[in-house]
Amino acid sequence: MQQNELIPHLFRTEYSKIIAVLCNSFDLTHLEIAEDIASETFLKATEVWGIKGVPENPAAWLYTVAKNKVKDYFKHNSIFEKKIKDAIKSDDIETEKCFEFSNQNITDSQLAMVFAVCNPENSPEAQISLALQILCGFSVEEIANAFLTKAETIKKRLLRARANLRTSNFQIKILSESEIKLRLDTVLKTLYLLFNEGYFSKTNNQLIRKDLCSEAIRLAFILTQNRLTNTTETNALLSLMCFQSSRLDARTSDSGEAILFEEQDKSLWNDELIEKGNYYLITACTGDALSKYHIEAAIAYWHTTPTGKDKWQHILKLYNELILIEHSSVIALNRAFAFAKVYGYQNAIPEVEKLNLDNKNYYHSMLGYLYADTDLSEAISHYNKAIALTKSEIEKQTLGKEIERLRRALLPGI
């Protein structure tokens, strides 16, 4: 991996389990200052590697640069000498213990963030925004595209959320089981989009970003260790992550192009993974409890089986029960295709056309789809509006290719 590469692919792994850790030392009244020292160890990764070269162990190199970096914030920093160090024994204080980058206390760190963030004082959508910037260093926009809402929205929700961490007197502290339980659903909600997000990038250049898949589904891996956290939702969820997950590499060409479901090279899916989502699936089965996860889950697991006939009779059906439960556009239109396998492309049309969602670059790539069988001309005109609304280039791009296929076959030989 090229050095232009690798910094961003790091950041994107390492810059949250720094702050998590320096977080879990102190607590998140710290929060800006960890978060200042994290961004100031990648700095001076861009600086040092590209005069000395990218060391052998990068992450450890970032580990280490940032423990140098808060010791010498314990030894230079005015406020800490001043409101903090007379308050604490000095002998107390061990910078090498409570700054320590072992994967266990990575691990610790990391959840302990999450619950901590996830907190009931702030609303849902806060604690989840906060989480998905802190924890998975979401942008404003990544944010805004996983609630399918305006940025500027999410600037003002950020603000309101860190402002009650800097008044409220939050800490990372053990929580109660009770409080673990009331906390639960936000964080499996947060692990669910920042999935999501790699699944389907809607906002870098590229459609699938494995490194946010993988590390969604190791913190709900993590999840189902905890005797408090291993309830049926998170197996469900943790099913869902697997079933997708076995797919990603047949769902994009060598050019990272998108490639439809029934096109799909199935010889790339991934046996093991699939395995995984039934094993996690069955485990997801043994309560009453029915979430959005559970149906989702059992969709995905229809995909990944050999088609059938009732296949997708099982996964419209699914989608009608899952529609009750949450209903959003995106799902409208999953459903709208599974309509569409079951009852024709034609009939599809009008389920489409009545969420009348013009502003939504995947509502005409839906019609785009739907009609390219019937009026070309029609297909043609719904992937240009597609085009104009998505900001993903992979996504123009495979659009662009899929329009020109289509003039080609209404004015052959052109």
Second form
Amino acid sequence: MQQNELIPHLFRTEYSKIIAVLCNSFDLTHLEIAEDIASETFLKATEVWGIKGVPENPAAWLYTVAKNKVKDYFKHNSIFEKKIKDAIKSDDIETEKCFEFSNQNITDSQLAMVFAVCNPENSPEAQISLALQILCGFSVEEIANAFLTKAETIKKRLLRARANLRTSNFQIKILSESEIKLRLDTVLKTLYLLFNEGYFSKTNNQLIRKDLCSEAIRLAFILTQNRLTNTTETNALLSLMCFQSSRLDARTSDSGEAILFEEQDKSLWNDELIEKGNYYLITACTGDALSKYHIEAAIAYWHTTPTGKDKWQHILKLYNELILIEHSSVIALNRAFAFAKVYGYQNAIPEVEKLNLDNKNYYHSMLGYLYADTDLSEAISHYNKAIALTKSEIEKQTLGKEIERLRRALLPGI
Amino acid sequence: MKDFLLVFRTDLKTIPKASPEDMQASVQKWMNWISGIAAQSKLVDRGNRLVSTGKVLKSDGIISDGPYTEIKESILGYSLVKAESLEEATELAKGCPVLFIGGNVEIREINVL
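Compare with the form predicted on its own: the form predicted together with its partner chain:
To see the whole picture, the full complex is given below, headed by that same chain.
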């Protein structure tokens, strides 16, 4: 890896580890100090590595520098000294232990950070932004890009979220069994949303999308490494993420246009991720619990299989189950699509129209799609409504092309 | 939005002995219908189906074995939906699989205590 690629890459992976270990040793009120130390560590890395070259083990180098910077803080910062050093006992041997960058301590600290960041007092958007910043090492600009929002908005959102984090009194050091039970739902939900932010992202930037998805997988994987958080639900969520990610390369064209499932080049599907999805789905099914993640993972599983006689029957059944435990307009429309696959487009039209989601672009694009075989002008009218409602330029283009195709079919000879 | 109780009735004697495939198909029909209501955000409670045996206790203290030997319509089950009006609730009941086996759906607004 070239050095200009190496540093951003290391920053992503190591920044969050350093912050997690430091926060686990101080506490959340001193999150900023941890971030300062991590940033200074990377600043030093860019300076020194630029002259002397990259050390053999860059991560270990970073940990050593971070550790030394912490020691400097102990020596020079009297407020810090009083507030924290007392709290974590003052002799050097203890300090040494606290800031140990061992694999175990990194994993434990990261898990604790995940639980700290997924604070239900913050809105889901704020939790995701915070997770991206603190757990994944994203910059404000990168987060703003992913959300298609102004950097200023994200900055404000993060400030508020951090203030809540500081006052929440969440004890990061002792992650108790009861706290884990209380918060695991929120944690899973945040990771689910983080993943979806990447998978259904508004941004056309493929790199950011992939990063979001792989970060969500990495964090979900951390949860499977601890006895208390390795629940069947966690495994179901991880399975869902693996199945969905397996199609990431196939579902957008080089120009960023979405490619419909049926038209995807299946050779671009990632077999390794499909296998992982299978593995975690089997693990998820070892208990009695049936969560929405189980059902969604099962649906995603069917999507990775070739279209057989019963495939859509199974998918429809699963959507029927899903809509009973969680309602959303997206699930309702996906269910209607499965219904169309089983009972025919004609029969599905009333099923969709009953949903009455006149203000949703995907409601109209679905109706356009279903009408396209039988009623061209109705189909075009729905596609036009979808174009008027969507904010995505890519979707506008895709739908525009579809309308053109239908118009040509409507007026042969032109 | 008001809540409505849907009561499904049919003559239990006319229900043919179904094969496992038929039963599976029937379950699928019920699921499709009830999930279709849930998809519209109008399902309050999917409710339950009732076991076909039961007792009837009358005011004179006489207990008999279920009402269905003498009447043609036994309660098969119930669901709870929500709608703006009785008409809308009735609209939701359309497509209920009990209608295709000669049964009926009674739609009643719930008068909350």
